[in-house]
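Starting off, we have a lone chain in the form predicted on its own, written out as structure tokens.
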Amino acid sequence: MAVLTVQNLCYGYAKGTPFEKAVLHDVCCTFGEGEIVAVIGHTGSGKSTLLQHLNGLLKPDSGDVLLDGESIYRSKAALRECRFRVGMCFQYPEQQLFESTVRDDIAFGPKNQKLAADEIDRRVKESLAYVGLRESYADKSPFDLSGGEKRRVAIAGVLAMEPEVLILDEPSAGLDPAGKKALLKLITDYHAQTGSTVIFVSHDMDDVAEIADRVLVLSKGRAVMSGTTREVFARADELLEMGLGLPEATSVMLRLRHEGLDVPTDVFTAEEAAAALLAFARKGAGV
């Protein structure tokens, strides 16, 4: 069942000026209940612009965005409701921190939802737990935290609104391998515990292969491909033609095939590659 539906969406910047630029062209796509969907595309393909339409931060020049089958733009009340139900984490979300304490920063969204004090307190505590921070962090200044901790607090502020749809724009950007691994686990753990729909943009195809159920590909402002992660990465030649990368495991297997080894190329994770190479070695040894 589709939670969000994008219908024939068109959008451009600086309309009516010499700098006018069309960014999205007749984009149609859906995001299903409980899915983890990766949105990929080269720089300038319209990924971030599309995401900002999904909770009404931008309004299309034409087309529509439906939440549970109804336009999010139908009224001011509907738009306000959408922004609580569809939570957005921008790239480098730690730059969104502004309150004097972690508690106040996380509580900002729930307060705007006009929730009772005890409910706000519950959400602050649960959100800290979701992102792997102790309750003692609540009274600290967010500006005294490490970069990774700041990012967790910023994400906790979105989770505290308990969105049905969580949107993350390049969530692992700028993180070291350990930080990236921890963040991906945070996303998958949250998804498993809540059943929320998760939509994320990434340039890292290994991240996409690891956690996404489905992939939407944008190119020059158009939705050009959509399918399961396996279906999309199986179209390696098309992705490469668009200037996109592949999971490292896929690239390795393609190079081995090019060298004449009869190995499968529909391999997208390190675990799959290891299993495929072991099977190849056993076959060669006659085991």
Ligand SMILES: Nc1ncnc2c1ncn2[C@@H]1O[C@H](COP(=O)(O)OP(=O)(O)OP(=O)(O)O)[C@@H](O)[C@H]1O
Second form
Amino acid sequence: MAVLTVQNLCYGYAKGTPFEKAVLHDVCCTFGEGEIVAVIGHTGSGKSTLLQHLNGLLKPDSGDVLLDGESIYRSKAALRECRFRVGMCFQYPEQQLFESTVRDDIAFGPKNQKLAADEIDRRVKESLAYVGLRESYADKSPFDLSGGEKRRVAIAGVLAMEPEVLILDEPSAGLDPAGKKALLKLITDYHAQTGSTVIFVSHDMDDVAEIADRVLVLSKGRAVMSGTTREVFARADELLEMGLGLPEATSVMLRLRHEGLDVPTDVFTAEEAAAALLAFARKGAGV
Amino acid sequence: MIRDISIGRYFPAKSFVHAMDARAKLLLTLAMIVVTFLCKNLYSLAALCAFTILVYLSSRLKPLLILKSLKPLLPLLILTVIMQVIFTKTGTPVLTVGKFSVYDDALIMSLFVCVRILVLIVVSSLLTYTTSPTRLTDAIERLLSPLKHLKIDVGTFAMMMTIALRFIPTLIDEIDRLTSAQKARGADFESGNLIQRVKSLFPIFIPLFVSAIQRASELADAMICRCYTGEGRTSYRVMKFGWRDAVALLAVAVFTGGVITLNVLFAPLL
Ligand SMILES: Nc1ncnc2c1ncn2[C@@H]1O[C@H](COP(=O)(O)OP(=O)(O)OP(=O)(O)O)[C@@H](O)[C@H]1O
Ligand SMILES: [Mg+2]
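Pass me the form predicted together with the ligand as well; I've looked at the form predicted on its own already.
Following is the full complex, with the preceding chain placed first.
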């Protein structure tokens, strides 16, 4: 069942000024319940713009966005409900922190949802645990934290709203390798425990290969490919042509194939590559 | 909505007005503002409107641009009219409801005030629409340069102006982004009483100030690293008055003369 459906969406920025710019052209896509979907595409391909339609922050020039089969733009109340059900975490979310303590900042969303005080308290604790911050952080000022810690607090602020659909725009941009890993784990943990749908943007194909069920590829404002991670990465030539990368493991296998070795190329993660190479070596030794 | 306010932004294009010298544009804009207050009767007011529209059209910018930018002024204009209608009690009553009458002076005053506000906004918007911020500050610097003899640091003042103008669009973008981010967390900017509405702006303005201050100090560091001292700077661009400036000067002069003549020929209303 599709939770979110995007129908023939067109959008342009700065309508009516000389800076007018069409960004999305006739985009159709669906996001199924409980899936982890990665949205990839070159810089400026319209990924962030598309995501901002999914919780109604932008209004399409034409086309529609359906949440559980109903248009999110049908009324003001529907739009507000959609904001609570679809949680959105922006690119560089650390810039949006404003409260004097981490606790208050995380509680901002739940407070807007008009939840009871003890429920808010529970959610603050829970989401701090999700993002791997100790409870002692709750009383610090968000402005005294490091960039990576701020990022986690901002993500906790979205998780605290317990959204059914979690949208993350380049959540791991600018983090160190350990931070990146922790973030992927956070996403998969949240997904496993709540069964919610996760949509994320990433330029790191290894991350995509590791956690995504499906991949949506945008190019110049059009949805050009969509399918399971396997299907999409199998079209390596087209991806490379669009200026996108491939998972490290796939690149290695393609290179080996290019060098004349008969290895499989439908391999996307380091573990799969290791297994495939091992099998290849055994076969070689057997002959 | 905030994106629609385009005063202060620059829209590059090829047109008569764009190609004029920035100093000439600045001076003529000031002249237009003075003339706005010279109009004393309906004929000169009509001439003012016509000339302003003509000047705007000669910039080859879309009319929609300025209309969108004027739209947020509507509440202000309506308020002005209401104030005039309530407080101006001279002239002859044109409409009486019970004890309350609307006088013709109130309507005339409203018309004059509204037209003046609109013309002021249009001509000053047009100045920034057609002049890049660096040229504009260059122009200010040159025009103020006599003040150097009074030991006033005109160069630093101009640099401050350039930086301030440069960051207006950045701040607008940032407000936009922060608004979206807080809306995504369920912030509500559209309902509630005045106090609640003012309070709802904190989640936008606190991060805005934090990043603006941070950016300012980073910019200052970057300028120091590139050896900015504020002294002995020369300009890369050469400014020259050309035939366009002469034509524009003539047009404004003829227009000003026309307004004065109309004022003399017909009885003043104010
Ligand atoms: N607020 C805005 N006003 C005008 N144009 C915009 C605005 N935001 C984005 N754009 C333009 O829309 C296009 C798509 O932008 P978008 O941010 O959706 O790209 P993206 O795919 O998220 O890129 P990135 O990977 O760099 O984040 C870009 O060409 C950009 O210049
Ligand atoms: Mg983006």
